[in-house]
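Only one chain is given next, in structure tokens, and it is the form predicted alone.
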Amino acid sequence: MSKKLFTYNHDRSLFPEKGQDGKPNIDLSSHKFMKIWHGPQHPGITGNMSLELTLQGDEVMDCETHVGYLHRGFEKLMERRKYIQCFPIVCRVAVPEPDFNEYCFASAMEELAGIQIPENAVWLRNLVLEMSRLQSYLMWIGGQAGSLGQGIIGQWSLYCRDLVLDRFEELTGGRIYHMYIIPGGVRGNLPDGFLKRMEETLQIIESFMKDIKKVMFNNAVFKKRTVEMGVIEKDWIYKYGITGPNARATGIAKDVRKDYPYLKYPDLDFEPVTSEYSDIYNRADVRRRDLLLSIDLIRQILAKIPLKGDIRAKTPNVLHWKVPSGETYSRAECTRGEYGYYLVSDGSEYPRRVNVRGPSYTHAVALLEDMIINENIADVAGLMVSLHTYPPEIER
């Protein structure tokens, strides 16, 4: 399935046979096998999670993921909070991308309550989601480079991300958690001079991305470690429920922004970024090009945003808001694929049921545990990061 950095001369007869549960029959008392823990505080791990690896020499024979090292249990917490009290909770489901949680939860409430938000608020929401996508990709690209030994890329990309967080701070008052998107609209309009400062930020990021392409993507060592490594086959996409860049790198243009248009995406000129071969290298390149697409989309939004008008529709008292009975599903395209909230209301002041559909469960558990078998221990971190996951989504 993949081309390895090293050549193995293992006796294949030593490899364990699989049992009825699909797991290999491994006798850990044998000197042939060794069990180690990768994470939860390994610099190459994706957030706070751990891999329980069984090795034969330096090759992975079995993998079991362990999560729960960070905050968890959001869905049940939300069932015990009034709707407005859920917003400080939802943004923690995916810390690097809180705004997609705010949007999905708010839009689900608005659909059940029959609320139409003002035009200006729609554009502002669209702007915030693309800014969130931009800073998340900048964080990820440094992690992918760092997992393969290129620390300088992380310093460049996190500097650029800090510039985007500066823009978030002046718009929302917060750098990480924003709670800017609320039921009925958004909390505030663009500050004076924001368009000029945002354009300056985008130009700096574009300049750094040219250097990142030279130093990272044109690097012979990076290519040796990533080309034809960790391949996702096209027929796995629907089998595993793979979305986002992991799927688009196979040539399948799955993108909620096009497949189920929302906000102002129908008014923006873009096509989903794809490739033809989903190995680590191409998944990274799809994300790099998607980052540049976000810059273009932000410019389109800033050119079309009204900059005046209402930013919030009239809503009931948020502390005593009884959302009408019903159920709905609201979705968006985050950096990792389809993100959605299934919301059920029984007509009370509290959600009856909230279920978060994040890509991390599929990518970090089902897919990773299968893909990592027979890979070298040196490639585990790079493969994990290439799938781009956030563990709190798994234990939400």
Second form
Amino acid sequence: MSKKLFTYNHDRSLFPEKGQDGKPNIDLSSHKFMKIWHGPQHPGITGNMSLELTLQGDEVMDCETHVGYLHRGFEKLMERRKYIQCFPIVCRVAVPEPDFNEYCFASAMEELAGIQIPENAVWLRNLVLEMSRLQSYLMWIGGQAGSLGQGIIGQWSLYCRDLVLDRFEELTGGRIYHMYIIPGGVRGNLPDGFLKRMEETLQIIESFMKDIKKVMFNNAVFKKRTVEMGVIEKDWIYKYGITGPNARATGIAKDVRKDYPYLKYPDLDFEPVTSEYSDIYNRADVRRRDLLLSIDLIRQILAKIPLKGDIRAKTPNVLHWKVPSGETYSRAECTRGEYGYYLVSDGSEYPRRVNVRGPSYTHAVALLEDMIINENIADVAGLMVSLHTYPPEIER
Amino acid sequence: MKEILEKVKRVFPLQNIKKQRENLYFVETEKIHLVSLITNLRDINGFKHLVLLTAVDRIENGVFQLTYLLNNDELKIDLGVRVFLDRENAEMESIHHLWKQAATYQRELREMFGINFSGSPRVDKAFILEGWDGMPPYRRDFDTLKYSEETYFPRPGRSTNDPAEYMKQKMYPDE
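Please give the other form, namely the form predicted together with its partner chain, since only the form predicted alone has been shown so far.
What follows is the whole complex; the chain from before opens it.
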């Protein structure tokens, strides 16, 4: 791995001394510092989130994440709704990747209720989760390139994403929110000719990904701005609760699909994508390869899916469905890392407590606030997107 | 997992050990032992990953339940450590020195449930609800209907259906 081509050493004697907490002592009345708001709109960040940056010159001295622009109180809303009424709410927790919410909520509920879902529904759930991963990565790759000045990549990848959304539309009826994985199974079977159209879509995406690799990953400007930038050390993984591609880029093969196999992942042939050094460039590369892995997994699923059989288990009347009391945690690997639902039932028709564990909760607050210090303001956007942040899952 | 729990049980009081599934257990402990128990689990028994920290309002018993969900990456096992706090003046020791992201969870619990984690960084600073000075909204006794009626206004000419009644009419008209 090549090191940074340019290094410029500031005269550190002009910078403030660090306090006991490791952050610089900032005296705003000294007029050496400037506070700016970065956000709440960002390219590549789906949702709104602000960074309150304190700068000296163009270098970040302190950072505080501000969320709350998208708080809709879903966890509280769900306590006042029956389980089936929660089902159209959960997908809205993470806007560009709703299916993981649907799956985690449904599987936690099925575990407490002791329901086994039919084989065909398991395959269909697996297919939808991988399609969701594919479209989410396509959206992210446009944001990552856009935040570093490469607008064309976003136009290509959003075209590809639209093709995946077309497939979602014919399978589920919805493009963004699918409400497909329902407690007890899924809502519908594959339409006629879906396999052929999906294969065509995958081929188009593969061909665009070759171009994206050439234009983005071999681009000198992109390399200069991302290699050795925003490094995540291996020993931060547990200290900050880092999961997903951010962790895998350090060389640790942490992947829920492999570590805690769910759905049909044990029947699929794959290895978690890793790298050796988690800077922006390598994290982007891990995500690109994970996207290609997702295409491979969709092909494997389509080759093995039974195409017939029940898609829903028999469930009680959903309006009077009392889930036995208990608590559980259900997890899945989404594009950002470990996604989970902690569900508590008190035996009534309403969930007692639902808590959503979104990976951005740890990545975009504790981790980002610490790793952004001493970076240049021009790199803040790229660094933020390289953690793959979705603010809606922070505030829910 | 049983061996770990037996070993830990010799040092810390653990109650209501429950096996939810093959790789998920829940245990209860007392408030004063919690931080040392979690430190022990993290440093000696390999539960290095804090998956989440959340609260459940058990208003009928006058307590908050805090759940610390820890994960052991080598054994691929999760352990939920539960502790109960008095609802009045709910206070808990902070664990931000063990995991950096714990400060964010504690800040949210302070805001949403009113549980104080003294010493936790920025714990009194607004996290999600800027300018909120009412009752912490995730408590069970916070009345969401009353809040929306007081805060928002009905749009003229718009009718609403009770969701439960409406679904019943559509899906089970004969019942």
